[in-house]
Every structure is written in C-alpha cells, then in structure tokens.
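A single chain, nothing else alongside it, follows as structure tokens in the form predicted alone.
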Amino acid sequence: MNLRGLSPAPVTAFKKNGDVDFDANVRIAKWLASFEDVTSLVILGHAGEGTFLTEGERLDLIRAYADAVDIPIIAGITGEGTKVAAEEARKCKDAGATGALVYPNHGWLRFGFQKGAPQDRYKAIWEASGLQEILFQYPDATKASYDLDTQLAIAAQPGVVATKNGVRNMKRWYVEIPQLKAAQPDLQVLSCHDEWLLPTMFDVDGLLVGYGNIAPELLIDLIKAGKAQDYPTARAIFERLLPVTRAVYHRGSHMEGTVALKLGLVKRGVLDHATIREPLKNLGAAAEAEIFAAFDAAGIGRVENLLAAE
C-alpha cells in the first residue's frame, strides 16, 4: 500500500435508531476518496467506534467501503489474544480489506506486555490473513507503548509496511523515528498526533488521523508543506486549524473527540446528525455550539462537492 498522503480514520455513521447507516457511511467514504491525496481509509478503530460494533456489522462495513471506493480499506484489528486477532484479520480480508491497523492487546494498556508477544501478534495476523500491516505505536503514557527494540523487530517482519506513531513524547519521537527509518528505509511513517500535529509534520510520509474526517483539504496541504520542509506554510495551516483542534481534540479525552468529529461532519453537511453508541455520551448543546463556532473561525464551510463525489 502506498500510504504517502492522508489516511483518514472515518467515523461510523448510525441511524437515529442506533443501527449502522450504510448509506451515510458510503457517502463519507466516497467524499474522502474523492481527494487525490487520500491514499487509504482506516475503519473500525477508535474514531470509528469499531469495538462498539458486532462482528457482522464490522464485516458489512468493510464490504460497503470496499464496494464504494477504489483505494485500500484498512481495518482496525482489536481482538484480545493472538489467535482471536488472527481470525479477526482473516475475516476482514475475506470481506475486502487490504490492510490491518494492528492494535495492541488492550490488557497490555494496564499490565504491560511480555517480550516477544507483540511480534508474535503481527506474525500471526500476517500468516492468517495476508493483510498488509501497520505498526501501531501507542502513547508513551500507556504500558502498551513499544520500546524501540520491539518496534524495530516488528518493522522487520514480513507484511509490515508502515507505522502509525502516536507516542506523544517528542523525546522518544526525535530519537526513535530516525532509527526506524535507518533500519527500514521503506517503512512508511505516519503521524497520528491529532491534537498537535505540527511538531511531527517534517518527519513523516503521511497522516493517519481521525482529524482527516473533518478537514481533509487542510490536512493534505499540511502534509505537502511538511514534505517540502516549508515551516511558515505549515505553521499558518496549523494556526488556522487551531480553533477546530482545540474544540475537537483538546477535550477531556479522545473518546470525546470521536463525538466531536461527528458534530464536525454535521457542521460540514456530510452527516445529518451525530448519533453515537454507548459508552460514548453526547457532549451537550454548549459543546456543540463551541465546535460549530470553531469551524466558522477556521473558515471551514459546508462540503460543496458531496453530491459530485457520490
């Protein structure tokens, strides 16, 4: 997969009764894929409420996306346990996925991981499914953040084509990213630091972000400025986005950010409503007004080419 551009992580649209709204999800997929520099769509992750869907819903959503667009569909693989994750990946491949964003066992967030276990997880997923894999580096604040040796070992394994790095510790970023690049020159480096992208923009091949849902146009320009090492332009885009960044991502948690993303899509006219699933909670009228005002402040208006994309 060529991921050298923007890989949005779309939300999952629901009907007001809570069912998956496949028509609305296809609308999101076609709109995002209409941008030349959108290189893949990453579904069933945190922004997509992937762990809140049934297995049948997840596989049907992959099928809907794969039928709707001609770019790679990357599925979040979240199953707890190596065998479970491998079987999940095989089913995702059969449904039409091209890639796998491999989440760590969520038990590792609390308890940490044993040496060699992450490598085995990636190996089993690749051997069971053949899905091209993205190494997912969790924040340094968690116990599921891989040390450099573990990252290097995973990156060297067959099937691993990219890393989505969200370490959120720039001391580690500035040391570990150059070493990953030196060891694996073909490994594509993708940042997922939605809440403060600017410091990472000059070292990456692209972005894999939920932010890509709501402002793909500006994020594509930000990627181009970063690759050109054009700091003034990148800084200007970052400053323009800052009201939206604050309203969506400078919240209590990334869980709230998922709800805010849906409100942003409502503001842009891509969604009619921001229905979510438990355990997510609505943010309330004041937050909705704040988010809508942030889009106005950034000059990000309604999508004009939505029908054309469909």
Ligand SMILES: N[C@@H](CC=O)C(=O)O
The other form holds:
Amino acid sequence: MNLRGLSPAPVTAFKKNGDVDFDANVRIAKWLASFEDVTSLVILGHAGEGTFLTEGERLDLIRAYADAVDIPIIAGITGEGTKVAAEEARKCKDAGATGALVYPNHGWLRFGFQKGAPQDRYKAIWEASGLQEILFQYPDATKASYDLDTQLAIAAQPGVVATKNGVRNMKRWYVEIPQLKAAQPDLQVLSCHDEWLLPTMFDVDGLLVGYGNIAPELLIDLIKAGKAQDYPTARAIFERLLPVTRAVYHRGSHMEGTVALKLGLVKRGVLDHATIREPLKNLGAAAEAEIFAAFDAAGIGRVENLLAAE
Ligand SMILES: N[C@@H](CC=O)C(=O)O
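Now show the form predicted together with the named molecule, given that the preceding structure was the form predicted alone.
After this comes the whole thing, all chains and molecules, with the earlier chain placed first.
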C-alpha cells in the first residue's frame, strides 16, 4: 500500500434508529476517495466506533467500502487475544480489506505488555490474513506505548508497511522516528497527533487521522507543505484550522472528538444527523453551536462535489 498522502479514518454513519446506515457510509467513502491525495480509508478504528459494531456489521461495512471505492480499505483489528485478532483479520481480508491497523491488546493499556507479545500479535495477523499491517504506536502516557526496540522489531517483520505514530512525546518522536527510518527506509511514517499536527508534519509520509473526515482539503495541503519543509505555509494552514482543531480535538477526550467529527460532517452537508452509539454521548446544543461556528471561522464550507460522487 502506498500511504504517502492522507488516510482518513472515517466515522461510521448510523440511521436515527441506531442501525448502520450503509448508504451514508458509502457517501462518505466516495467523497473522501474522490481526492487524489487520499491514499486509503481506515475504517473500524476509534473514529469509526469499530468496537461498538457487531462482527456482522463490521464485515458488511468493509464489503460496502470495498465495493464503493478503488483505494485500499484498512480495517482496525482490535480483538484482544492474538488468535482472536488473527481470526478477525482473516475475516476482514475475506470481506475485502487490504490492510490492518493493528491495535494493542486492551489489557496492555492497564498492565503493560510482556516483551515479544506485540511482535507475535503482528506476526499472527500477517500469517493468518496476509493483510498489510500498520504499526500503531499509542501515546507515551499509556502502558501500551511500544519501546523503540519493540517498534524496530515489529517494523522489521514481513507484512508491516507503515507506522501510525501517536506517541505525543516529542522527545521520543525526534529520537525514534529517525531510528525507525534508518532501520527500515521503506516504512511509511504517518502522524495521528490530531490535536496538534504541526510539529510532526515535517517528518512524515502522510497522515492517518480522524481529522481527515472533516477537512481533507486542508490536511492534504498541510501534508504537501510539510513534505516541502515549508514551515510558513504549514503554519498558516495550522492557524486556519485552529478553531476547528479546538472545537473538535481540544475537548475533554478523543471520545468527544468522535462525536464532534460527526457534527462536523453534518455542518459540511455530508451527514444529515450525528447519531452515535453508546458508550458515546451527545455533546449538547452549546457544543454543537461551537463546532458549527468553528467551521465558519475556518472558512470550511459545505461539500459541493458530494452529489457528483454519488
Ligand atoms: N488521533 C488518535 C486517533 C485514534 O485512532 C490517536 O492518536 O490514536
């Protein structure tokens, strides 16, 4: 997979009765894939409420995406046990996925991981499914953040083509990204620091972000500015986005950010309503007004080419 561009992590649209709205999801997929620099769509992750869907819904969503667009569909693989995750990945491959964004085992967030276990998780998923894998680096503040040796070992394994780095510790970023690139020059480095992308933009091949749902146009320009090492242009895009970044990602948590992303898609005319699944909670009228106003402040308007994409 060539991920040298924008890889949005689309939300999952629901009907008002709570069922998955496949028509609306296909609309999102086609709109995002209509951008030349959108290189893949990463579904069933945090932004996609992947773990709130049943297995049947997840596989149907992959099928819908794979039928709708020609770019790679990457599925979030979240199963806890290594065997469970490998089996999940195999089913995702059969449904039409090309790649796997491999989440850490949830227990590691609480207790930390045993040495070697992350590598074995990636190995088992690759061997069971053949899905091209993205190494998901969790924040330094969690116990599921992989030390450099573990990242280097995973990155060296067959099937691992990229890293989505959300370490949120620039001391680690500035040391570890160059070492990963030195050891694996073909490893594609993707930032997911949605709430402050700017410092990471000058070292990456692309972005893998929920933010890609709501402002793909500006994020594509930001990636280009970063690759050109053009700080003034990147800074200007960052400043323009800042009201939206604050309204969506400077909230209580990334969980609220997912709800805010859906409201952003309503504001842009991509979704008719922002129905979510529990355990997400609605943000309330004041937050909704704040989010809508932020899009106006950033000059991010309704999507005009949506009908053409349908
Ligand atoms: N930006 C988030 C999105 C989750 O997938 C992160 O850092 O992980």
